[in-house]
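Okay, so here's just one chain, in structure tokens, the form predicted on its own.
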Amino acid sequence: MNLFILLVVVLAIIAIAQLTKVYDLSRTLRNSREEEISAADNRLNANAWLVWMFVFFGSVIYLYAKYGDYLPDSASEHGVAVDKLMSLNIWLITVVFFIVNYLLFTFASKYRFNPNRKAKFFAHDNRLEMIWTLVPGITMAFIIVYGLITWNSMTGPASSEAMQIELYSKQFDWTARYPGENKVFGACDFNLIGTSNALGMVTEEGVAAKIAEIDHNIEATEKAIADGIAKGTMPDSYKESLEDQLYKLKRHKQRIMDLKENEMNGVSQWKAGSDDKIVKGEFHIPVGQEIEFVFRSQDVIHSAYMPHFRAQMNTVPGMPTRFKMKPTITTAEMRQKLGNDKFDYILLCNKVCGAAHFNMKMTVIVDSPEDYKAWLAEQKTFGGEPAKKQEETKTEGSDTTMVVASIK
């Protein structure tokens, strides 16, 4: 079948080439030049422009009617304003689109070549300059001002009643963190990131466990260097590699030792994190409650995108970013509105961040306030894992209490 299609295409190309040769030969026999266009050809092209204008405009109207309303109702309070802003922009663009293309097609038809008509030449017209400068300028100023007002209303400071949720991004995964009973997020530091502490949460136990782990690695590296020197079998390149690794471990330990225990709202951030709740796979938010999202990134720039809430914000390594919103439609209500029992709100990465970017997503569940409280109460706190790690290191003989005391 593919060979047959290829043969048809090749034959069509050959036929077009032969027809072109026939046309050139006929023009030579008529003793006419290529640039000479007959009045009949001019009329045909002019009328074809008008016919195509109606086909073109009809196609655009059809696409607007079929695909214009491609998103469900906004599920956030600010999303209504965003939809109004986008609708205003698209209608302004549509009006300009039809006016400009109407003039393009009709001028091409009306002012086709006519040997009995001579074009008027003028080098400058102040009225035209005024029109095509002022009209677009005023329109753009209106769009920009209206857009800034909408943007500032979404990104301004959250109210005192807003709850905070941290969304932590890394290739290719999202993690949500909720503050505990103290309503304060515990401190995070990239130096403490590990298999049992993916967010780098700073707690006394976690700091002590990480230092004990580094001390163990330093001791093992120093022993490997000493054994290699004693045996005389260690290549210089491998020795340099181990020494470089040892240097990095000591620097890593020093950065952790330099961490300071700060307070927020009278609560130590080292202690505040113990009751923080960390969830993966899906996170829940209550309907009707203003939420301030705090975004962080471990590796590259990601973009937190929640299309049904009309919310998007870049997540930048080393710099927390924020976005506030108030959900207005629960997941159950949206499923009923759409007639789809499997519908879920979703958090996506909208920045191409690597090979598995397409798979970087997290389900968002909007609950009633009662259901949200019940769900949150079932989530485990962070404090257990570092404590277990500390007990393990104590069993090995490390005095982690003395380590923490020396940091303070």
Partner chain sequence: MGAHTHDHGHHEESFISKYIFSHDHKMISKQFLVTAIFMGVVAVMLSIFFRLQLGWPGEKFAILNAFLGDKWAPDGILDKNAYLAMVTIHGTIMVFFVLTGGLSGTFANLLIPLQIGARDMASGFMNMLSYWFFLVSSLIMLSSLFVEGGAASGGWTIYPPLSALPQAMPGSGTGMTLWLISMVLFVASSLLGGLNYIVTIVNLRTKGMKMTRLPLTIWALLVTAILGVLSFPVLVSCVVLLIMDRTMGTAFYLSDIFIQGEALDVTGGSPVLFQHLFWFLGHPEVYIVLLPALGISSEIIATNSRKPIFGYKAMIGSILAIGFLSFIVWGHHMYVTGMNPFIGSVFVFTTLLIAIPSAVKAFNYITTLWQGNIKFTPAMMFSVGLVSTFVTGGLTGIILADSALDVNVHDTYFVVAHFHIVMGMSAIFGMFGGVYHWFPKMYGRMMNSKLGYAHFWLTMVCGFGVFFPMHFVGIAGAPRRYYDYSEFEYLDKVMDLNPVISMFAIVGGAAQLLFIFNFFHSIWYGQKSTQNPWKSNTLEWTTPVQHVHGNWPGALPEVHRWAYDYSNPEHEEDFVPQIVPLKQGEHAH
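Positions refer to the first chain, counted from 1. In this text, rigid core is short for the largest set of C-alphas that superpose within 1.5 Å between two forms. All values derive from a computational prediction rather than experimental measurement. First, how it differs from the form predicted in complex with the partner chain.
- A displacement of 2 angstroms or greater separates the C-alpha positions of F113 between these two forms, with the rigid core held in common.
Moving on from the form predicted on its own, please list the structure of the form predicted in complex with the partner chain.
Shown below: the chain alone.
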């Protein structure tokens, strides 16, 4: 296969070389100059512009016809306005596209060289230039105003009816979190993330446990260093890496100690998380309900993209972002509409984030309010079995409680 391709390329080059030689030779014989474009060549290219124009326009029209209805009707309220704006813009630019390309190609073709003619000496014309400054200017003013009206209504603050859902991104999956009965998300902090706490939820017990864990590691590291020094066999580089680790552990502990317990709507955010619901794989939203998504990211920038809702927002580590929308068509309705019972709304990652970026997706289900309630009720809360958990941490020793007390 490779040899074959190589062979083709080599042969092609040899063929071109030979042809060029023949051509050059005939040129010398006829005593013609390369820059003197022959009437035949000029005619050929002038006509080719017209042929190209028909092919080009024809293909564009074909593409519009076949692929023009790119996505199903928007399944969100603001998306309808976006689609309207989009249609208008596409109409406008398509018309301009055809007109300008038509003028370009036909002029190019029509005003081909003719030795008996001299070109028109036409250097400027203020009236014409004014026209094509003003017309685009006015058009742009219209597009700007219409666009910004849509933009402002999309991005204004969420109303008081809005319900919040958190979407949390990491390499390479999504997690959705619902605030639960109290409508307040439990606080989260990246310092507390661990195997059993993927979102880094902050709870008194979690903080205590994490600090205990770090203390334990600090102790172990210190011991390893001391032992090594005592034995006298530890390579310097290893010692340095341990010291480095120790430094990091202490900094980590410090950052956790700095965490402050805040209140929101009269609920402590360290306690508010116990009724939060955390789901993976797919998440549900109720139709007709305004939703304010809050986005967070664990590691790198990702982007939450839901094309069917015309919704997109980057998720940025260290900076929560928001996007509000109101779904208007349930998954079931959309399936019916499209005659496709496998259809699902989808949440994609749309900011390159690593090897499996293309595979970082989550299914979105828009339910009727009843179905949504039923689904939500089935989901486990973060607290799980709160009573038992608390007991476990209590037994870990008095110093932990001391630390927790000191944080407060």
